[in-house]
Amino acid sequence: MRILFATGNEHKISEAAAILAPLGHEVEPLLIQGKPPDFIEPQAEGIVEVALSKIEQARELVMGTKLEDSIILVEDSGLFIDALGGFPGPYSSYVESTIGLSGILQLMSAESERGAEFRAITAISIEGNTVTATGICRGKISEQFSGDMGFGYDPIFIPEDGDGRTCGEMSSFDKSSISHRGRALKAVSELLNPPSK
């Protein structure tokens, strides 16, 4: 099955195609005249109406295009920090952005409770329906940065399924086993073609 991942980041794209390709799925960006979509980002207080915002606009690019058809895939994440009642969540993107990783730790660096968790909702439009799988990943945040692999608040981020590194450390196999994306993509996979029986 061919699926058109509606985004611009070349990593989230890699995540999916490697674990979406071992169950026959083949992942591609979605491009509009050679370019991934712009969306318009709402300002929403949870990822699940982001994400079913990003499949409405990602359908409605398509409409009357050769592409009209074709199985879309979109994906909205963040990372909720116990200790900041769920700050960034859904703004995790634009806070990276804005005060990045050290402000994250600064914002830290009085709380001895660090859990967190990272969340990812995937949505697949197919055949005119929208079907979405929520994946979680467990964890704290590390007092320092550690790793330069992944992207986003992997090189803070120690995942409770793991062995004491963060995802920064981790190699994408490893990490892809244990993430929040991983988990959302295994889900929806699952949806389109369920398990045999």
Ligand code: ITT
The other form holds:
Amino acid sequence: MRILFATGNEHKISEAAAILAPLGHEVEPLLIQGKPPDFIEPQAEGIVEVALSKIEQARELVMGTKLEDSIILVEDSGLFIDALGGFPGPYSSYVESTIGLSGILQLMSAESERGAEFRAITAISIEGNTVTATGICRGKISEQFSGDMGFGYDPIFIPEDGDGRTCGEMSSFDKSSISHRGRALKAVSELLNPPSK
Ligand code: ITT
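The form predicted in complex with inosine 5'-triphosphate (ITT) is what I want next, because the block you gave corresponds to the form predicted on its own; please supply it.
Next comes the full complex, and the chain you just saw is listed first.
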């Protein structure tokens, strides 16, 4: 299937394209007048509500255009740190662009309990219906930055299903095999193409 990913984050598009290609799907960016959509994210909500709001906004954007019948994908994701009561969670994007990763390491500097998880909610709109799936990647916050691959919080997140490297030190292939995005996209893909019994 050809899936249009409505996101302003090009790293999400390249990761999703690599995850879904072996499952038979082609991922392209959803562009409106040549630009990715700029979503209004309801700030008081959780990531499920934000993902549903994004899919609603994306559907409105394509309504009445030649993309109206396209399959559209959106995602909302975030980093949830146990010792900070789940912060930054739904505020991950805002926190990354304000205090940044160094601000998070500073907040965590006196913490020995460093458990955290990435969560992703993907929502796909197909023939007027919306299907959603969740992906979680447990891990911990590193003591310092490591690696310059990936994006966002990758240089300070060590996944527990990995080998001790941060996601920032992993190839996109290694990261996607255990990431929240990889898990959510595989789950949503199974809902689109249920495995034959
Ligand atoms: P769109 O809303 O346009 O899709 P966005 O980058 O704003 O793009 P989110 O609202 O879902 O995405 O915010 C996700 C935040 O969590 C943002 O700060 C990301 O950098 C971070 N994040 C999400 N997935 C990540 C990953 O795989 N690795 C590192 N950081 C990630």
